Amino acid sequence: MKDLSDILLHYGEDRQQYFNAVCPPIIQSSNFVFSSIADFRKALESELDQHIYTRGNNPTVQILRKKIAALEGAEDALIFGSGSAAIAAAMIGNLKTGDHVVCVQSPYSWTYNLLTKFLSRFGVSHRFVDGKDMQAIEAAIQENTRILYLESPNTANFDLQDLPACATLANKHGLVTIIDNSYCSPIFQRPIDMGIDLVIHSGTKYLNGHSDVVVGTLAGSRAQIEKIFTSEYMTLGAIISPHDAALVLRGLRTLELRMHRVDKSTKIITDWLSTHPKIERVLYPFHKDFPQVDLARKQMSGCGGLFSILLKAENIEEVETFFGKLNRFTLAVSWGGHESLALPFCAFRKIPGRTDTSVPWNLIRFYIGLEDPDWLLEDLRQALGSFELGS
């Protein structure tokens, strides 16, 4: 692996050729014009990798692209304008009428609705399996299955699967192995390390880490890239503009510092919660009685700031009464911001025309931001103690 400080900070960005300007210039150009025709056929060669048409490369979406996939331990890699396009991306090129997915189970919910609503019209099917059971992982496996999908940890439950028995299963079946890897970010996990074959980011997260970007990342083999770019990539035409990729190049400016800060602060709020005696179960995959915990500090070097609470409630409205005490939480989907973010699941139940969701009443997923953890533990201290089980 190229030097990390390196790769976020020098990588990729050839200063001379933009009057020595230490950041890179945003190429806010749609066209891109040749001197002859024989330059031109020769882009047309590999458009991946010349500048032709902003809808295919634009250079600073480039520069943003040599980056993530250095960050990743890949051959190349493609930016896309949301994760969910980079999902669908990753997963339409590697199918076809007929074929099959195994995917693990409460995946990211638009991988979901990819699979069950979208593929299917197509004639691809799919399992969902439990992803922490090799045994039932393999089971899952037929003979048209084309597609092992990961998410290690996920974001719901934070289950983890084990990812080189899983790359050592699929390279058994032939498999193409694609993980969202949106919980760890590069700097805490490197699946294609361990053998996974795509990896997928919503970049929106830690990578851009300013809440100012919707943003996707698919990294990979040079071969993989390339096919996926030719089809997927130019005829949906799922880009990100050279202004927000400027912006996630600034965001990988500081990605190790606020990884770090933030894996540090969750640390010292997840221990102090579990001791809680309203709180029935932190669920974090660092936390000594998470049920994983081994399996996750072998493949992680740290967790970041995504952890879960289930509440000592009795009711829905107890637990709306506790979310109203808080003062220093924002109420809001996403994470991996300045900011730190609580979302009760509660709110997904009760809402005129849809399925109540399955995750249960009294879980509330938090996400640490930057701010001081003590700041934090002082809002979650007076909302806790002024929450009364049972009223």
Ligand SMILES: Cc1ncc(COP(=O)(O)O)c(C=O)c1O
Contents of the next structure:
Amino acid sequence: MKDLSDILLHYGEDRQQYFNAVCPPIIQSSNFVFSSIADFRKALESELDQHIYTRGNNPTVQILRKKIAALEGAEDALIFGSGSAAIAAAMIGNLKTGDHVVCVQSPYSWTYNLLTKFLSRFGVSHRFVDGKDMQAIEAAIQENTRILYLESPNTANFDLQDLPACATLANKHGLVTIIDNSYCSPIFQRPIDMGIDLVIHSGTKYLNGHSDVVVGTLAGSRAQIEKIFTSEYMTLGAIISPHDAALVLRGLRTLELRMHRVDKSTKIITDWLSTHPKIERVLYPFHKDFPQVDLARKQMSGCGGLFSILLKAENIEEVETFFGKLNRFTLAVSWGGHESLALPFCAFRKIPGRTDTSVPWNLIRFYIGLEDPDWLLEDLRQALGSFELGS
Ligand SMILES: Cc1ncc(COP(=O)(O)O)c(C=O)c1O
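Show the other one: the form predicted together with the named molecule, since we just had the form predicted on its own.
What follows is the whole complex; the chain from before opens it.
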């Protein structure tokens, strides 16, 4: 593997091309000119590598592509305007009418929608399986299955899949393996090293890390990237702007530092919460009581800032009282930025027309950001003290 600090701080940046500036310029240009027909013809031989038009390849975005590929140990990468676009392009690029996808159960909501509402319109079928169970995965594979889609850990229930075992199984059946690696970031998990084909990130989370850009990444073999580039990437045009790419490049400078800070703080906070009498359970893959902790420690080198608690509350009102007392966590979707968040799942109840009750009402998902963990603990301590058990 290339040196991690070199990838984040220098790799892919050819400073002599831009006045030896230490930071790459934002090449805010849609178009690139050619001095001769011969030069133009040469560029057309590989639009993926040359600069012709920014929907395909822009110099600022290309630096990001190089860094993402290196971080994942991949041959090449593409950068999209969102994680969802990266997921859709990777799937569509490897499917045709009549094909079948095996996907882990409860994937990210828009991945679920892609399979159930979008691809189904084009004759692609799917089966959701318990990804914890290798036999269930194998049993779901049909003659027309083309993709095994993974999320490990899942960002709602934190289920893991055994990645080397999935890669072996997929090879046996000739399937393309795709993983959403957003939970870990490439700092804590490198699926390609374990035999997975394509790695996706909602770079909106850790990769950018400052809650100011929506971005998606896709890394894999040169053949896969070329295939998806010439079809889905260029056709759908779901690109990132050069300006946003520059922000992500800046975010990457501190990726390693941020991941370790978040990981350390979350361990302190989850250890404390798991002994509190008002907490029924802490769900965190690196917590000693997590059912798949051994697998998590085997294939991940860290865990990051996302976990859930089940509050020992008697009713939704008690959860709301607790939540209302939290001052240093804000209610929001997403995660992976600088700011700590809390998402109480009771918020999805009592919404007219919404009937999904699969997630317990006393579950609260937390994301620990870059704040001082003691300062966050102080807030959790006072909020947990705000209601009596069974009041
Ligand atoms: C696990 C996971 N994957 C993919 C996505 C989609 O990424 P984006 O919002 O960047 O499109 C999200 C967004 O929340 C996510 O949490």
